[in-house]
Structures are given as structure tokens and as C-alpha cells.
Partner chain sequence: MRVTDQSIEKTVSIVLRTGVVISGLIVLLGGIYFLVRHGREPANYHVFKAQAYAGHYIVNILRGVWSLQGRSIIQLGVLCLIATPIVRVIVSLIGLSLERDRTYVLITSIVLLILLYSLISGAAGAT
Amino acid sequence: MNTIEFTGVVLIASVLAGFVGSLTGLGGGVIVTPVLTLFLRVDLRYAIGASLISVIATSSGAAAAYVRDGFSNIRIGMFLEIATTLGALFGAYLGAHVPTGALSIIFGIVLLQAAWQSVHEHKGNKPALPPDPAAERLKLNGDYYAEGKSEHYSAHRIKTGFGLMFGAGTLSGLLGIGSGSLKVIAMDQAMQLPFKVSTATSNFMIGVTAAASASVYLSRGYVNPAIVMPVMLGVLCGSTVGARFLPRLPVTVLRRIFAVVVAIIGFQMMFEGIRGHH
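Structural coordinates of the indicated chain alone, per the form predicted together with the partner chain:
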């Protein structure tokens, strides 16, 4: 395979990665990494570098539209980013002392369960929770456009959400994975935010978390320009298109896509844990 063919294959996979990643709030790594390592036999370290760039590209490519349309809640994003970034530092610090293989398997099981729950237990009838006074104080409630009209939503269980976000950050620091899945789950299930607000706000946040760790990967030489070029261009196109689709997609369809992708990540994590590569 010559470089032009390689670029073409990676470009197509990356458009898909950006599209799915921007809709689910998970970033594009889920698709980019296996395509590069399993299909194109690229060294894992180059794939990790490309995956990092794909996350920043997905986030930035879609976030402009999501912020403008009110799907990404900037305040919720900023507030929870404290938890995820601190968690990531904590996780990186813990890294040396924790058996990551076992953790990876447990995390995989948690994700499979969450994927199942995201489709089955959530049929739109959310249990009515009392409003959280902290949400009012932190101005975390907001409005977004659902089916042509503006709809109000409130954030619940702020402390639980914040704690889960810290956990998400710690896991990402420990396992070297994107924590988008846990972010969406925390906002959707714990804080009871509308699903589209959860995925779009997660999408908004993952760019910052990924940018924070970029210097490590750049200095280690993980970011190979020849590989990153088609990844970045493809993902930017895919996520721009994805951001146009989100307002129109029914939540049930979105939840199903999310569940499938999270289940795939879950299996990947278990596989990695058993193989013991972390």
C-alpha cells in the first residue's frame, strides 16, 4: 500500500469516526484506533497519538455548532471539567500503583452494563427528582431546542455527577482512554440532563481534557504527521456533518447508536485487560 492509498483509507474511516463521535459525545478514537492498529497494522503508539488528535478534532469540529444551538451547556462543561482534569492528574499519579489490567476488565463490564441500561431503562419517563439547590446556585439549568421549540431543563444530583466526573477523569488517567462514555453516562443518568445536552456537553469537554495531555504525546513522538493528516481532516468533516444531524435525530435512535458504541468500547477494554497491554 502506498502513502496515497493509506491516506484515502484512513480519511474514509475518520469521516465516519468524526460523525459517530460528535453524535455520541465519545470522540473519534473508538473507530480510529482499531482501524489503524488491526486493519492497517500501524504501531499502537502512532494510533494512540492519532486517536488523541481525533478527539480534539471531533470536539472542536462539532462544538462550534453545539454551543451556538444551545446543546452544549458551557457552565456545566466548565464546572465538571474541574472534576475530570483533577481526576486525570490523580489517575496519572496512581498509575504506577494500580493493576490496570484488572481495572480495565472491570471498566469494560461497567460499560456493557451502562450500554444496556442506556437503551432499556430509559424510555423517556424519568423519575421526578426534587430540584437540586446547587444547580440553581451554580446556574447549571438551561434551555435547548427540541423539535423546533425551546425547552427548559434542570440539572439534578450535582454532587453525584461531580463525583462520577472525578472518577471518569481518574480512569482516563489510569487507563489512557477517552472518558467520554462515563461523562455522558454521568450527565444522562445521574444528573438527569436531556440526552442531547449530555452528549453535546461531553463533546464540548473532551477537547479540553485531550488538549491537556497533548504535550506528553507530542514530545514522545506519538503524533506522526503522515497518519494524523488524514485523521484530522476526515474527523473535522465528519464531526461538522454530525453536528448538523444531532438536532434532527430522534433521541431513541441516538441512544441506540450510543449503546452500540459504548458496548464496543466495553469489549475493547475487557480485551485489553485480558491481554494485559496496559
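Positions refer to the first chain, counted from 1. Superpose the two forms; the largest set of C-alphas matching within 1.5 Å is the rigid core. All values reported here derive from a predicted model rather than from experimental measurement. What changes on going to the form predicted on its own:
- Taking the rigid core as fixed, one finds a CA shift for residue 140 smaller than 2 Å between these two forms.
- The Cα shift for residue 13 between these two forms, taken after rigid core superposition, is smaller than 2 angstroms.
- The Cα shift for residue 207 between these two forms, taken after rigid core superposition, is smaller than 2 angstroms.
What would the structure be for the form predicted on its own, given that what you showed me was the form predicted together with the partner chain?
If you are looking for partners or other molecules, they are not here, because only the chain is given.
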């Protein structure tokens, strides 16, 4: 495969990754990194470096639209970023000392979890929790527009969400993904935020988390411009288009297709890691 063909394949895959990543709040890294490593045989560490840049692009493309539409909760995002940024720096440090075969296996496990998260139904039957005093003090409660009217929501279990975010940041730095699935779980299940608010705020947050991790990979020479440029441009275009579709697009079928693809890739990554080909 020559340079032009390589760039074209990476660009197409990155557009798809950005589109799906912005719709699901999972980040584009779950598609970009496996495509680079499994199909294009790029070294995993360089793929992670490119993936981190793509996650920043996903966040830049989608977050601006979500903030404009009132879905993202900026105060919650900035508060939880304290935990994810510390976790991302810790994960990036670990990433340089963990064998790539082990990274592939861990990545596969995370992808399987992301596949489960994609098809998990978010029912409205969560048990009612009392107001969290920390949310009141930090002014983390908010409003968003749903079906033409404003809906108020409250944040719960702030300490639990903060702890989960450190784990999400660690995975982001270790594997070069936005770890959006863990962020969405923390906000939707633990903190009981509305799902669209969780997705939009996750897209807002993953860029900051990835930027902290990317600085470490950049300093170690794992960011190759020949790979990063088509990835960044493709993901930025895809995420911008995806953000326009989210408010009016039913994503149930998309989630199921995405889950199948991600699960297959997850098993492939685990298999490759076990065989020690990376």
C-alpha cells in the first residue's frame, strides 16, 4: 500500500470514527486505533498517539455544537476533568512501561465493555435519590431542552462520579481512547444525569483528558504527523456531522451495529495481544 492509499483508508476510517464517536459519546479512538493496528499494521504506540489527537478532534467538533444546543453541562465537565486529567497523566506514564501485548488485551476488554454500553437500554426507572449537598454547593444542577421544553435535572453521588472519572482518565492515557463509555456510565448511572446530557458532556470532557495524555506521547516521539493529519481531519469532519444528527436521530440501530463491530474488533485485539504480534 502506497502513501496515498494509506492516507485515504485512514481518512475514511477516521470520518466514520468521528461520526459514531460523537453520536455515542464514546470517542473515536475505539475505531481509529484498531483500524491502524489490525488492518494497517501501525505500531500500537503510534496508533495510540494518533488516536489521542483524534479524540481531541472529536471533542472539538462535537462539543461546540452540544454547548450551543444546551446539552453539555460545563460546570460538571470542568469539575470532573480534575479527576480525569490526573488519571490520564497516570495512565500515560503506565503506557510507556506496559508491554504492547498486554495493552492489546486490555484494549480488547475495554472495547467489549464499550460494546455492552452501546446497546444497554437507559430506562427512566432509576431510584430517586436525595439532593447531593456537594452538587448544590458547586452549582452542578442544570437544565436542557427536550421535546421543545426545558427539563431540570440534579446531579447525585458526586464523590462516586469523581472516583470513576479518575479510572476513566487512567484508561484514556493508557490506551489512547476517550474512555467515553466509562464517563457516560459515571454520569448516567452513578450521578443520574439525563443520557443526552451525559453523552454531550462526555464529548466535551474527552478532549481535555486526551490532551493531557497526548502531551506525554508527543514528548516520547509517538506522534507521527503522517498518521495524525488524516486521522485528525477525518475525525473532525465526522464528529461535526454527527453532532448535527444527535438531537433528532434515533440511535438504537446505530448502537447495535456499532456494538457488533466494536465487539469483533475487541476480540481481535485480545487475540493479537495473546499471540504477541504487537
